[in-house]
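Shown here is one chain on its own, the form predicted on its own, set out as structure tokens.
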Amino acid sequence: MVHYLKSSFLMPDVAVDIGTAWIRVTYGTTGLHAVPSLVEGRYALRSGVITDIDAVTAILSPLLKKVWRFGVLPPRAVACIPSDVTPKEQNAVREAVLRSGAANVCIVPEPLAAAIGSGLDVASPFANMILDIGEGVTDCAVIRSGKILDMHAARVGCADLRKALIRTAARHRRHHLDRERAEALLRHIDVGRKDIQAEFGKLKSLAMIQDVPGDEDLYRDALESLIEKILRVAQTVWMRTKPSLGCEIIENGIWLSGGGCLVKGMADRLEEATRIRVHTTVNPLEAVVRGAHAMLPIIAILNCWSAK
């Protein structure tokens, strides 16, 4: 730890989450800095994967420049990637971070960082399971004793849910929803079981959301196939889990993080799909980057850095 403190003083360490919607950086005790993954109105990533390295570099460089020690010593960076990335996609992340001004980079799996950022004891000898529903990727992992025992991901997330709402409004109501109103609509809709909603009077009017035509059932139906695809990621991992690990997961429950935490009824649907108690992360949008930040001392001690 003393070695880490000395080295981090000379060359600061940062955690980087290059997300489909936001790029987040956190370091030291200065808090978290986040900017949209946008350049000239275009997203630099699609489904959690970098499509424009130059755009990511333009966004990330000013954030990393703030961390340079004495203005001349660049930082080392921990960057997170979805569990299903190809070697080419992983290299794109490494290249983007290095080109943005990092001296060294360490790549870590996104679900592991999300688990740590959610407060899970990943070093526990008992298995934990996490489902991270991000903007472009849904990632699930089983973790025990600091290792990922199994993981599975699908290129589907909150961005796809919003697009489905926008298409539905255009197709059935000939109405254009911008991203802001689609997001408000997504936060408003309850994707829980219909029979439970009807029983407890959860069906609501959309009148509170300005200029959104139609009723909630119309938009909920539009989301259903995507919700099932998201849940299938967790179901796939759960079905592959050995009985001995399954008992531990049932005891500990499943943790839900990412933007999917903010969709009403998502936790209930996950419980219904797996028959396991679900815990939601307190700060779901920041779980990945904060988990990566918590990993910095261990990565420095183990010297896991990869240079240019």
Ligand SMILES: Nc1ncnc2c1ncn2[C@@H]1O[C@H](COP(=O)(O)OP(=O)(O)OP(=O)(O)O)[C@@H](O)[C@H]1O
Contents of the next structure:
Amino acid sequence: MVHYLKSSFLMPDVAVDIGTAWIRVTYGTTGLHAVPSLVEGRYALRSGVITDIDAVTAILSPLLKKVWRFGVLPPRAVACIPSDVTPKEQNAVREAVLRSGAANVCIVPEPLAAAIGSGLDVASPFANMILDIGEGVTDCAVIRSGKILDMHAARVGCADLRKALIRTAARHRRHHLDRERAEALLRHIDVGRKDIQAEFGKLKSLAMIQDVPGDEDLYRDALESLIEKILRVAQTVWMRTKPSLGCEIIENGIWLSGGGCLVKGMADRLEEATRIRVHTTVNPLEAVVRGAHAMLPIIAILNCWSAK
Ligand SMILES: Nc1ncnc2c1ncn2[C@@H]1O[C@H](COP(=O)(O)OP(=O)(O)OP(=O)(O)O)[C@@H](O)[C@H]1O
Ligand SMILES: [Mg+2]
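Switch from the form predicted on its own to the form predicted in complex with the ligand and give that structure.
Once more the chain from above appears, this time first in line as the rest of the complex follows.
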């Protein structure tokens, strides 16, 4: 404990989420910085994997620099990785964080951080299930008594949904949709079940989004196979869950985090695919980094850091 108090006073600790769309850093009691994972118009990650360590370092170094104690003591960092990363991909995260100026790093699985950041009691003896739908990765885990019992991920997320919209506009309407308008369209479309929407008169036109040709049906159909791929991540974990654990998950419901859970109708589709109640995290975009931040004290006490 004395070691922890001494080290945490001398070494400020930070949590880092190197995401496909955003790099987020939290420190202290409230500080949170989010910067697009973008350098000179190029993304530093693809499908949750770092493709350009130098670009990540260029984004992360100034963020970590703010946390140096007395301007001379670099922080220790807990960094998150998707649950299916290869050792090479994990090393790239470690290297990027250390090169960005962290003194030590501890790597934790993203779904565990997402669960903690969503306010789940991960130490509970009753199982919880979380699905994080990000920009490039969809990650699912079952957690009980502080341990991940099962996890599964697929390299699919909001970036793929946007690309499908851009492709559809080009192919069926010979129209170029830029990234911003594809994002606006993604936020507008309701991917919930069409028959239910029609029944309740919820089907909308695209009049709200200027210059997007075609109707909502065209774009919703283009998203369908990707939505199914995203839902299959949770279904895969659910199908191989033992009945005793399954009962606990049914009781607690499935928790949904990440930017993808803000796509309209996504929670309904997950509920329909699994027949389990779905809860959406209050702040889904920040759940991972906030959860990683909450893990800092225990990581410091257990001294799980690794240096260069
Ligand atoms: N209100 C919203 N409605 C629909 N989609 C949204 C909304 N807000 C954000 N998103 C989507 O969420 C994406 C970002 O998600 P998130 O921040 O979880 O990704 P990430 O953590 O950077 O990526 P990953 O974890 O996959 O590496 C955005 O690019 C956007 O497409
Ligand atoms: Mg993420």
